[in-house]
Amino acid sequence: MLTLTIDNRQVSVAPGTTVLEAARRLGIRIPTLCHVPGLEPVSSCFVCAVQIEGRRGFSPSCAMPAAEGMVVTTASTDIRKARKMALELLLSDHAGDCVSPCSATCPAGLDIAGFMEGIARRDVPGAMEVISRRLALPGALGRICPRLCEQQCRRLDYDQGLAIGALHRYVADEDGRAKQPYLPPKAAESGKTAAIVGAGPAGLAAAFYLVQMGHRVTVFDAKERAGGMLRYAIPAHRLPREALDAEIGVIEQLGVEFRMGQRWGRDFRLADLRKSHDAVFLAIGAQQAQELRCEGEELALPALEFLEMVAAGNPPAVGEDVVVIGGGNTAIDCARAAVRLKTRSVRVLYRRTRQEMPCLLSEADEAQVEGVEIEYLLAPVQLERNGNRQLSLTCQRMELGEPDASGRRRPVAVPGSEFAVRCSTVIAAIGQAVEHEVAERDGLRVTGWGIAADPRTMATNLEGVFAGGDAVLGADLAVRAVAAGRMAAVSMDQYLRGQAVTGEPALAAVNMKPMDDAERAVMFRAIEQSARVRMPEIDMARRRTTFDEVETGLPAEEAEREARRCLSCGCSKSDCCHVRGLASEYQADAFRYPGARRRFTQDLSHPEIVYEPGKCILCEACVRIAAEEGEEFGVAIVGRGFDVTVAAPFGKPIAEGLRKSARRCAEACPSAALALRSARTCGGCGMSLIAGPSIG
């Protein structure tokens, strides 16, 4: 037996044992990519590098035989740098997307291809499970989300993008109608408690994930019902209350306690919550209406007040001629709600052009279809009362100047362009802000937008207090608030368990940008052109006179057809890729060594696997496995210089080279160059990257 020292610990091994094997006997982890247990090592990836006393440089532990008296170091700053460089070189010309462009764009990081697969298989519970890992309130968001993901769908380069929002709404609605709706599993009780201030999208999402992690969660909110802006600022024709209630009901069923009618600063102080709970999340939203900043602004009806009255079924008398000032989603919601109050005329006045409108333009289009007029480059100057129930709004024409801090061109007044608009009601919908006073009084640092919090961990300057969503960013998208709630839950879970608060892990990612026409042709060659599904809607007469939901939802057969249009263009091993896992662990920069990447190609000849040569890291695992399995042709390293790759000999397809060993090769492949067709997982490697908040 030979005795050597690894990281100051001695171990005795038989002659012929490698340093890697000796380290594993001690329970010391050395990362590997090209190593396949039982096969001869090739030491090609160099991520298993270690330092051996008396030797210059680094040595590959997978191929280095142990020797008597050898002294080995497996972890040091220099070793970490060497491994990181090895990974960055491997990724420098990687021709593949770790995640699909749509998922990369989604603020919540939703596994879109994963839940599409569930719909296509008619497995709604499976699709709901995939969605729930990253996204709370999918039914609500499927109705109101601006669908940034759809703008990056790869099918836009071919025919029409997927209806992603409509499809996760479909999953949520179908699941809600099931006899046994999907209920996420819960971890064992931790004995820790968390208080959440605000029952809007950020607070609800944080509660949804924290309770799954085993913590007792109590939500405090000033309103009578949970939902925040989703309930009180979005009219029922876009988000029916029963759909929102169903999703809040799931959170209640998981064990979250709601204490409604409790206002921060009036009914409790932050110090009270910190005494009675182990952690606190502040998700108060941005509910302070901004003023018109013109003479007579007190005569305007604040947008949130108007929408809340509409939501309560007690709309104000707005008369026949309504003017809405603003260009965001709230302004459009006010206009469409006013139409349903049997007004004669509804106009939206916006100080920039349509191109600069912050609202979802499809919603603006729907408003115009319903009869709303949108007028651009107009700003209010003065509002005054003019007779019985009549108002006179003096407006000034604008023109666009240089870009301002938002990146949009600044509106500049045109001298002498004032004119008057007569109307019965003016609704001010120019934005919302966060109330700072209570937060500052309770010791929190604030910014010009809201409560100051770390963008990664959501931690504030007070220990155990976190904040996120509109409370930090100012008025923003609900999907970003939901993502912030999940991120805060991860950080709070770390804090409650006494761990370092680092937030969600940042996973390395490679993307294929730009793609040329030839590569797109390869991607689309087996795809048939098909039109995007059309969402059914109620008829116009009913739309204009009721608050019934305009979009009625996709029928099952249409949803399944639409889901089958998904190209699944993200990597099938994205959640268990060894290369990505180590690149994340070592914080490797995939773009550190810029240069021409390999071209995207696919070999689809094999019925069981897909081969993408551009992802190959030349680890030779498949070469060695094919040889051991006795393949007639097998695969080998071919080419020279930068054109080296793995291929079957004599130009044969991969189906000829791997007749018997394809599955084993795919399961051993560390980079998804070889992947099983049948599933979006590695199929047995035993590795898993974090895809959502841990509940174990």
Ligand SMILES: Cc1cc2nc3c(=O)[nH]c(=O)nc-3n(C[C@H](O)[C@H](O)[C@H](O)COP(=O)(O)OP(=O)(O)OC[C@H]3O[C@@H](n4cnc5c(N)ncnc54)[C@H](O)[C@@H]3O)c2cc1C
The other form holds:
Amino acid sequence: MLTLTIDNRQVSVAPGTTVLEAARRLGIRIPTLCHVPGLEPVSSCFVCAVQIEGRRGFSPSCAMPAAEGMVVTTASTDIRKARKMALELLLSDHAGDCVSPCSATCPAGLDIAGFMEGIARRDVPGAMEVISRRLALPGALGRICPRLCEQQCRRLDYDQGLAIGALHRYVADEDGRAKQPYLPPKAAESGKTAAIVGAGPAGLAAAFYLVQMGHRVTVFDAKERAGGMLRYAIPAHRLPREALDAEIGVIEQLGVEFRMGQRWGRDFRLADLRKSHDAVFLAIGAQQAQELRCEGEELALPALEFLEMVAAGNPPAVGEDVVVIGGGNTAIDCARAAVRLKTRSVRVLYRRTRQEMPCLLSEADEAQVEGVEIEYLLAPVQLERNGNRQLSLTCQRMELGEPDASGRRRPVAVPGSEFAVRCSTVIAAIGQAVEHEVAERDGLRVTGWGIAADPRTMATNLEGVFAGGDAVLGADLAVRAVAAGRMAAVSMDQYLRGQAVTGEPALAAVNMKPMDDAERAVMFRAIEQSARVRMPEIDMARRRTTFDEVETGLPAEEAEREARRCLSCGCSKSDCCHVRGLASEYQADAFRYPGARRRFTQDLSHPEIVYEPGKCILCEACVRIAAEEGEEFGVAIVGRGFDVTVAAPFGKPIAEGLRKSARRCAEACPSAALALRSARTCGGCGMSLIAGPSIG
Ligand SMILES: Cc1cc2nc3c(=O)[nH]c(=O)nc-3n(C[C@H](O)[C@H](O)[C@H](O)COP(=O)(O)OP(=O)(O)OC[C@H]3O[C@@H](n4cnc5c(N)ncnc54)[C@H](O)[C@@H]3O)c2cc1C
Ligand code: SF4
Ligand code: SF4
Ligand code: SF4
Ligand code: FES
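For comparison with the form predicted on its own, please write out the form predicted in complex with the named molecule.
In what comes next, the whole complex appears, and the chain from above leads the way.
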């Protein structure tokens, strides 16, 4: 036996034992990638680097035999840097997408391919379970989200992108109609309490996840009912209240308590909540209407007031000719609501051009289809009463000048271009701001947008107080509010359990942007072209006279057909790839060493596995396993320089090289170069990056 010291602890091992094995005997974890227990080491990845006293630089512990009196260090800043660099080099030419481009773009990080798979299998509860892990209110969001994800769908390069929003709405609606809608499981009670101020999408999402984590959650809101802008602003023709009620009902069923009619600053102060609860989440949105800043503006109807009355089924008398000032979602919603109130003309006046409009352009298109006129480069100058029921709005023409702080070109007035517009009502819809006075009064730091909060943890300057959604970002999008609510829940859970508040662990990810034509040809070679599903709509007469929902939802067979169009992009081992796991743990920057990456290619010759050479890290695990299993041809490292990879000899397909050992190789492969076709995880090691990287 020989005795060596590792991290100041002595261990005696038999001759021939490696430093890695000796360390493991002491329970010391050294990361590995190319090491395969029982096989000869190749020491190609270098992530098992350690320092050995008397030796220069670093040594690969998997290949280094232990020696008498050896003194080994396995953890230091320098070792961490060396391992990080080894990982960054491995990722620098990696041809793969760890996460599908659609999921990477969804602010909530929804596993889109995952829930599509559920729909395609007709497993609505399964799809709902996948959705619920990352996205609260999927039915509401499926209706109103601008679908940032769809703009990145891979199929856009081939035929038409997937209808992702419509599909998660389909799952939520179907689930809601089921005898027993999906109810996520709850962790054991923690005995801790959380207060949430604001029952809009951000507050509801935080409540949804916090209650699942085992905490007692109480939501305080100034209004009578929960939902925030989704209930009090967005008209029912886009989001029927029953759909919203059903999703809020699930949150109530999980045990969240709602205390409505309670206004922060009037009915309670932050100090009260901090005394009565262990943590607080502030999600008061951006609810303060911005001023029109023109003479006579008091004659205009504020957009939120108008929309709230419409939502309550008690619309104001707006007369026949309505003018809406603004270019955001609020303006378009006001215009589309006004169309439904027996008006003769509805005009939207916007001071820039269509290109700069902050609303969803599809919404502007729908408004125009319903008869709304949108006029650009016009700004209000003066509003006057002109007779009993008439108003006169003086407008001025604008032209675009230099870009302003927002990057959009600044509208500049054209002198002498004023003209008057007669109308019965002017609705001012030029945006909302955060009411930050109440926050400042209670000791919170604020920014130009709203309450100041760390973008990763959502923590504010006050201990145990978190903030998110529009209250932090200023008027924004519901999906970002929902994402912020979930992120805040993760941080609050850490805080409530006395852990370091670090927020959700950031997972390393590479992507294949841009792909060239040859790569696209490989990706789409076995796929038939097919058109995107069309969302059915009610007829125009009903659209113009009722607040019935315009888009009626996909029938089951259409939804299933659409889900089957999904290519399941992203990596099949994204949840269990050891390279990604270590890159995340070592916070490796996948783009640290920019330059050409390898080409994306695929070998689909084997019925059980897929081989993607561009993801191979040349660990030779498969080479050694194939040799051990006595494969006739086996695989070997071939090629030179940049093109070096693993392949079967004589240009044979992988199916011939790995006739007997394909499954074992796919399970041992530390990246997704070799992956099983059947599962979205390799199944071999049981590692889950979602639970946090913990690979031995
Ligand atoms: C007309 C309109 C149309 C929109 N259309 C879209 C769209 O199509 N797609 C999209 O993604 N987004 C859209 N949005 C934006 C979206 O609604 C918001 O981004 C989202 O609602 C923000 O969620 P939140 O929870 O942060 O805030 P909010 O939804 O504003 O909720 C805040 C909650 O806090 C409560 N509250 C406020 N102050 C207090 C206080 N002092 N004490 C107690 N409670 C308080 C409010 O009553 C409210 O319930 C639209 C917004 C508007 C106004
Ligand atoms: S929430 Fe929006 S961005 Fe995310 S998947 Fe749904 S439609 Fe796409
Ligand atoms: S094909 Fe499916 S997985 Fe790929 S980008 Fe489109 S929706 Fe996402
Ligand atoms: S394909 Fe083989 S050599 Fe390449 S990473 Fe996977 S196991 Fe290692
Ligand atoms: S060099 Fe040791 S595990 Fe790769």
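Note that the coordinates shown come from a computational prediction; the quantities given were computed from them, not determined experimentally. Numbering follows the first chain given and starts at 1. Basically, rigid core = biggest C-alpha set you can superpose within 1.5 Å across the two forms.
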Is it true that V71 shifts between the two forms by 2 Å or more at the Cα, once the core is aligned?
yes
